[in-house]
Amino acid sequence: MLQTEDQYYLSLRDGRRVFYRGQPVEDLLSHPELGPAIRHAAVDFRMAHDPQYRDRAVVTDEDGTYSRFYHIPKSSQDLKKRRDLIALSTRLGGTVVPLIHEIGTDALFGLMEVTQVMDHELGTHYSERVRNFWQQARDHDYALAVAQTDVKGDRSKRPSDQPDPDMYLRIVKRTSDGIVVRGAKVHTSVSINANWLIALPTREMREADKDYAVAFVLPVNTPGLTLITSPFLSSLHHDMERPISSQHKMVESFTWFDDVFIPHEQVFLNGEWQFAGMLAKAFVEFHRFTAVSYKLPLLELITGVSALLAKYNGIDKARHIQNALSDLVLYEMTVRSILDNAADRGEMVAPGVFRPHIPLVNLAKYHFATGLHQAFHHVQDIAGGLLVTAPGEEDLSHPELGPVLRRYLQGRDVGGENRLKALYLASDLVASDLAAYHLVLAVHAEGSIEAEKMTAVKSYPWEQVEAWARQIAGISD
């Protein structure tokens, strides 16, 4: 089945526990701030049903008909056609990920890779478990989020060293039905509007961890699952000047988890802690693919607006504009090239499931990370001062100042309008509550840019270029 816009927001109401600034949110839909963050995600909904869209957001083969969100990459090619798809639900959604099929599915294929290396170890049937919610995923087109990354507390202390044990989610009863949970998880995004949520380790555990060592999935309206909604990026904004965050919008949560109860079938990891890190790890190696993916539209953009208002500023033959514009050019084609071959020198970890590179899928995402901020100077530069001090929607519609800035505003071949139009573009993305949203997450989504870096550099062949060094040296061991 693949659920219409209609069906998924009916899907949302089913007495699930939000709240926002305090208050209990009793329809997300209608929510002035939280409404936009709903339709913005159901832009995945939407390309299912859109003939425009339908071949690249649909697959039909043995199993069926489905998202191609919960196809597993069994190809290079199969990784280059869900990063097309990504790039494409965040290019309808103005540059902000929809994100509420992609970071379930990077989890569930995560967990297909690790729990068939521990069944096979351990004698566990937790893959099993993770293929039986996968096809039931798939078949009913759910919305999914994941919550990972625990509060942590004193993180200079393990889990089990805590002062207080719930900084790290945590198993504090076991029954023959199933496991009971507490502790929180920040960082949650798209939570509110997911129908399942799927709980992953944030790190690698030893055996006095093992009470933290959990994965499961459950339903967003299990008793004892509270969501306390991020108030950043308000979505109360004139279309005009903020013509993408007034529409497009993710939310993240603080995610508690008060003596939850998750059934047996829904567990994936329970207690062995010799698998903690290498879940973590699985899913965050997937993610940072699909991380990347979608960061490229918001370069295309940013490239896009900076040459658009070069042109309307009469600066673009300036030889100094050139060599911002042929930055933002450059960065944008790397962090393509670089995704490119993580697809194409991916490899096959589990039965049926293809991995993208893993040093290469960190090299893109850390040459993202470190270069957006010099790209938002670029718009900035490019741009002028305008992207802070123009006047407003209503001034431009006003019956005496719209002509009046119509005239002034004006640039090369454009009217005053177009021209402040451009700007707002380039002021939603690079000088606003959106364009702080994004940096923040450059340095921090999809892990730091320090574990980035360590995780491309530990795999460099250290020993046969020293090797190497050596031999040219004439240095005999």
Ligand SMILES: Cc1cc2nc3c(=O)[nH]c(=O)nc-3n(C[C@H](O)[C@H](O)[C@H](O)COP(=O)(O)OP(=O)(O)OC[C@H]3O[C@@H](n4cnc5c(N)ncnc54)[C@H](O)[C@@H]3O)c2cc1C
The other form holds:
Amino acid sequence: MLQTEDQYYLSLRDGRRVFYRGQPVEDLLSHPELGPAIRHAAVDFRMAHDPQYRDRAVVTDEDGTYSRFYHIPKSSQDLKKRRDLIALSTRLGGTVVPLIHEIGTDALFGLMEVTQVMDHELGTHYSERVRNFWQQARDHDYALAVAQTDVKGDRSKRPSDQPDPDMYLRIVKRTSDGIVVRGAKVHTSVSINANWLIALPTREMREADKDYAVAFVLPVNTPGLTLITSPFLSSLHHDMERPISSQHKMVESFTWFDDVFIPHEQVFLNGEWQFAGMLAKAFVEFHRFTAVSYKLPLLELITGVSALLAKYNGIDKARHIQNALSDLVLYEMTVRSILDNAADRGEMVAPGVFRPHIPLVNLAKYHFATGLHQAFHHVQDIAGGLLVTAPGEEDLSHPELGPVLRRYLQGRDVGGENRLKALYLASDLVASDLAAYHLVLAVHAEGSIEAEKMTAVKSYPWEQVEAWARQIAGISD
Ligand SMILES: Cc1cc2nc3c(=O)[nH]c(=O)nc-3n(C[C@H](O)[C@H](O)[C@H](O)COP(=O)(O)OP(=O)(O)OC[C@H]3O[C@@H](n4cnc5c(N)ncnc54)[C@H](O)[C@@H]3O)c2cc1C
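Given the form predicted alone above, what does the protein look like in the form predicted in complex with the ligand?
All chains and molecules follow, beginning with the one already shown.
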């Protein structure tokens, strides 16, 4: 089944416990701040039913007709089609990724990879459970969220060494039917508008941490689960002034598990501490591929609006502006090429699961994350101070002020109103709450820059280059 937009909206009216600024939210869709996030995420369902996009968004094979997001990648081509779909949905979402299929399927692919190894080594039966849930999710076209990041307390201490034992999600009880979990995760994107939530460990564990080695899936309306949403991004803006953030946003939650019961068939890791780190990483490697796929539209749009404003301001031939535009182009091309290469050099990691090349995925994410602040600087430089000082939409439509603004704010071959529209777009991209969100997202989401750097650098052929240096220097062992 491919959910329709309306079925999706209806599916979220299930008694889930969501709070916004201390108030319980009865109806997500009609909420002034959360409704826009739900309608934004529904782009995935609109795409699948739109003849213009359907062939890219939907797969038909021996398993039936279903969302391409659920298609398990089996080749470089599959990864590229997935990348293109993620980029398409993000373009339709005005540079904000919908994420309700992307992140959950990344987790499922990671789980498929690791549970096959676990079952082989430990004689467990987790991979069948994962496969069953994947089938169910695919056939119902579920929206999924992933809660991996724990609150973590003192970062220098391991889970079992924390003074408060609940700083990482843990199993507090095992029964014949399942497990009971307690703790809190943070930054959980799209949790309030997902049908199911997948919980994964956030790090490697030791034997003493075994009750923290837990992974499972649960419906978002499960008793004991509470989602406290972040109010950081507001949608209460004028459409013209904030063409993106008035309509598009993602919402994160503080995700509280207050002794939540999870039946066995929904549990994918239950104390097997040796596999916690492997699972955390397996998800992240798929997710970094997704991440860079959804960054590309942002890089295209900041380059596009910069070129436009350079022309409108009559500075497109200036050397420093051409340098800034070239930097933006090279940045985008480099990130795209590394990602392409990561898909081309991917590998089959478990029967039927093709994973992007790990060092290259990390390099792509690292290159993106360390370049975005400089890229925003270029856009701010080209656009000028009106990014934060321009008059408002009402002034433009005012009978006396409007004509004055249209005249005085004109640029080269462009009237004041269109120049302001371009400036409003640039402002929304690089000088707004959304801009701050993009920047923090770049640094932290999908794992830290340090982790990306270390993963990429680790793969470098150190021995080979050292040996060559010894040889050229004439150093014999
Ligand atoms: C917008 C957004 C959306 C997100 N969406 C999701 C989501 O859907 N699901 C999810 O699970 N997570 C999500 N994340 C979480 C993201 O993966 C984390 O932010 C990231 O892993 C960093 O964790 P943290 O925020 O707790 O920061 P910290 O871990 O506190 O990191 C802060 C700094 O401390 C350093 N540090 C941390 N621990 C150590 C240590 N032991 N030793 C040395 N240095 C250390 C880090 O390298 C970093 O420099 C999201 C984050 C953002 C910003």
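So that the term is clear: the rigid core is the largest set of C-alpha atoms that superpose within 1.5 Å between two forms. Residue numbers count along the first chain shown, from 1. Keep in mind it's a predicted model, so treat the numbers as computed, not measured.
Asks: Core-aligned, is the CA shift for Q7 between these two forms 2 angstroms or more?
Replies: Comparing the forms between these two forms, which are aligned on their rigid core, Q7 does not shift its C-alpha by 2 Å or more.
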